[in-house]
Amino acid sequence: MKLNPPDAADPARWKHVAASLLGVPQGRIYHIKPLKRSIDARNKVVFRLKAEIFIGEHIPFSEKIAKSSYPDVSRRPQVIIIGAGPAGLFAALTLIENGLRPVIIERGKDVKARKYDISLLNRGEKLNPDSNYCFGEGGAGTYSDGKLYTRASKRGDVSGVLRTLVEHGASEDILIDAHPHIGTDRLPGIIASMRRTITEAGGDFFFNRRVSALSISKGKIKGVTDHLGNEYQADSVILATGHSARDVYEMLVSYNLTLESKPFALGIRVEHPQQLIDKIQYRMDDRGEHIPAATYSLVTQAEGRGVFSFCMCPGGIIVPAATSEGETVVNGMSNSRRNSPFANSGIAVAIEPADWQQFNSAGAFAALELQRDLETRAWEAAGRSFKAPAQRMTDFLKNKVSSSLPECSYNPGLLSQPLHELLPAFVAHRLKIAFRDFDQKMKGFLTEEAVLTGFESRTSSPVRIPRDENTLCHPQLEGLFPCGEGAGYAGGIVSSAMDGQRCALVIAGRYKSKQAL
């Protein structure tokens, strides 16, 4: 059904549409089922919705999606995960589907604790190198944004995330819709709510512990010791603590594990005001209530290098994302409603080996050293404050710094400085190709409105785990798990679940040879 946005918005209508385009009388619908929503700008906005629709019959089955029930595995074998992100919540669930208990350590606070933490950052008073948009109980998603769209669909059951996290509390117009989007202010109850499902099942949780050592016997993991001294034992161990926890790939490496480089991507954030974001793709001045605010996702060429939009926060704003003193990173995010004035999006260009090389860097740790300087570089030029060197966008493609900056979302403030001068020489180049490409893709995108903030350093994890295609083990440490974004196998939320889930149930496969045995 194609769709006007009022109608879009109002499921009595829909019966309405249905019936003309049937040719059948509207009081022989019975019910519509929606599978898919999107819309489509191409000419007049308008929604496109997929659905089922039952002529004549009711429904065989309810719709109410009723939440799962989980076996006791109190006194089930237990197995260690060392993240409570997507990966290591979804991890622990499947694990509890197959009567596995799950004990998960956490460095960061519980989500209600975490948010203290991430006003003062927010405020630029403080930042708690545990407690940030990185760390703590949910990840990087929860605080910022939630954004469930993936093409990794090949790689387990996307709607079954999905419903997932419906069952916590998640609005059901995820399952529909295109590019299905949580929100900011609704994950920390669904987080919390995944938690008791996992603490009632029998699983439990350990919050303020960082991960510190592992207990190693003959090639096999045996456990792990926090940085209090308590000791965690298991012979299977789940390794799911995001792209930003570089203090456990320096305790990997004290263990003489195999660690390798990885092609990540860096850049800036840039920020519109949303209203032209919207004019520039809705062709209006005033969308209305029923159409949501307007995103976009840009990639081109810039000499034989991608360069592309990431993480994309309509009616969103910018936040501080860095897990250490001394650097400054910048990520967005959006609450359910995006109803702030702003939009904003990373705008990345790949990083690949002949770049870390230039700057004489080799081994496990090039990629991420480079990442590194980038972030203490923004710091150093920010006056080392929470606030963000910055530029409007037309100066830096002149080379120029702003004698003044736009109105900006980022709360901490930010000073204007040389960005094109401050990024790598290759990356500034082709950032510059890639905003005239996308000014003809989307007239008015290259704007002196237009404020770039840095930097967008992690888009992913620059450091791989190894692990065997077969038994998902590090092929040095039979048990070792290496999951999701910060292993360098997954890049979101959805993703990551999805790698979560399959190290869950090569676990539990494991278990159930050995009882078979």
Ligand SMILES: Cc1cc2nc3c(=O)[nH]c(=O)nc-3n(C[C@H](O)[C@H](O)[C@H](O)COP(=O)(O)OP(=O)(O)OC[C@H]3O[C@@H](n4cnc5c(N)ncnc54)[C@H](O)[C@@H]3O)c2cc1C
The other form holds:
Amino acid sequence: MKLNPPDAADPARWKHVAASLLGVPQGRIYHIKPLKRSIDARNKVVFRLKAEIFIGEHIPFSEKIAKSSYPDVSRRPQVIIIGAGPAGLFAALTLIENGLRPVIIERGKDVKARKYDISLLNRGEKLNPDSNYCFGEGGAGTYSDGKLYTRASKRGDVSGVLRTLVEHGASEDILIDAHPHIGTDRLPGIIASMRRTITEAGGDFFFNRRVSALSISKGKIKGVTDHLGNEYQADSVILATGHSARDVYEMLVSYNLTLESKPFALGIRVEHPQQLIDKIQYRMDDRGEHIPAATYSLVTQAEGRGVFSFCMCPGGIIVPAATSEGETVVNGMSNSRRNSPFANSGIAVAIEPADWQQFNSAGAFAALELQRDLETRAWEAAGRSFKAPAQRMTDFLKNKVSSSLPECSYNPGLLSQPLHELLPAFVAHRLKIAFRDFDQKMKGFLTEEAVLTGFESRTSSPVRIPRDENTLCHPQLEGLFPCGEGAGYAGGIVSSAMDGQRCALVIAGRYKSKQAL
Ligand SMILES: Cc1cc2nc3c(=O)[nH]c(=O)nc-3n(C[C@H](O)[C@H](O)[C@H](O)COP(=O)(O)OP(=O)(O)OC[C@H]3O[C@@H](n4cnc5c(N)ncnc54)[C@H](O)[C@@H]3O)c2cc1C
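Alt. form predicted together with the ligand, vs. the form predicted alone above:
Every component of the complex follows; first up is the chain already shown.
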């Protein structure tokens, strides 16, 4: 069905539209089951709804979503999960489904207490190195836009992940929207509900515990120790610590475990007035209440490298995403209504081995050092404060420091700085090519109203923790399962969740085959 925006927003109107499309009396349509909803702004803005229509029959019981039931695992063998991000939480639920008891150790606070540290950070007052936008219950995806699309659909059951989120409080809209998102106002409640499911089934959570050592015997993992000296024992440990736990990478190296530098991406976060993006994408001044804030997705090639928009947050805000003082990192988030007056997005250049090799030696941390160097430069440029260095897009192209900056959503504040000089030359140069190209694709994208903030450096992990393709264990340490974004096997909430499920299923398979022996 092609629906105008007010009709799309009102399921009661769908029957009317369906009846006239199908030429049946409206009273004969008992039920409409939406399957997919997308927005089409190529001409006049309309919604396209794919639905199953029940004419003269009720929806069969089997079509209704059955709620998952989780068995009591309190007396079952335990598996340690380090990190309560999407990878860790979904691994925990899958372990329970398969009769194993997850013990989750998380360096940060529970999702509610974490909010306090995030507000201090937003006010530019203090950064807690264990509780911030990346660390704490729910992981990096909690205080985010909660976009749930992934290109990794072949790697797992995307709809299963979405259904689990709905069971824990997300809107059913995410099951049908072409580009589903949850919003930062809703995510904490969903994460807390997932924790309740896990603890009610007999799983355990330990917050404010940073894993700092491994217990290893004869090449096999036997458990872990946290920074307070508490010991936890298990033969299987899922390491799902995210892309910002640099101390975890260092800990692994201290046990002579191999790590590898990995391609990632670096750039800036750009912010435009949302109204301008709406005007470009929808060709209208006022989108009204039924049309969502417009998004964009841009990609180009600049001198042999991909440059792309990343984690676009319509109606969102730019946030400070560093994990320790002495570095400045920006990222974006938005609430479920996406109703701030700003649109922000990362614009990042793909970083490949040749880039870090010219910058540094070719060790496991060479790519990470390139990332860290840029973050430190941004911190220095911001006067060693939580402000972000910034520049108008038009001035960036002219290599000119901005004499004034437009209003911006970044709460700790901006400081006008020459981003064109702070960025590595090969990144700045390609960004300039990309901005001109994006302006061809979206007329008006290149404008003095657009402000660039520095830097978008935590796009994905610059380190890979190797694992065997079949056993999913680190090749040098039996029982250690590197998992999720920090290990280099996912990028985003859904793909990390699916990687968590995958590791859990492999572990469950091992226990089942042991029992069969
Ligand atoms: C501001 C922001 C917005 C984002 N928006 C989106 C979005 O809209 N959509 C999307 O798909 N992705 C988004 N992302 C990316 C997404 O959050 C990540 O891809 C995803 O969370 C990775 O999941 P993970 O479980 O692998 O790791 P993480 O979510 O990073 O979780 C790792 C967890 O491990 C814990 N940990 C680290 N070290 C230790 C230790 N030594 N001991 C114990 N615990 C430890 C951390 O505290 C953390 O909770 C966003 C990220 C940020 C920062």
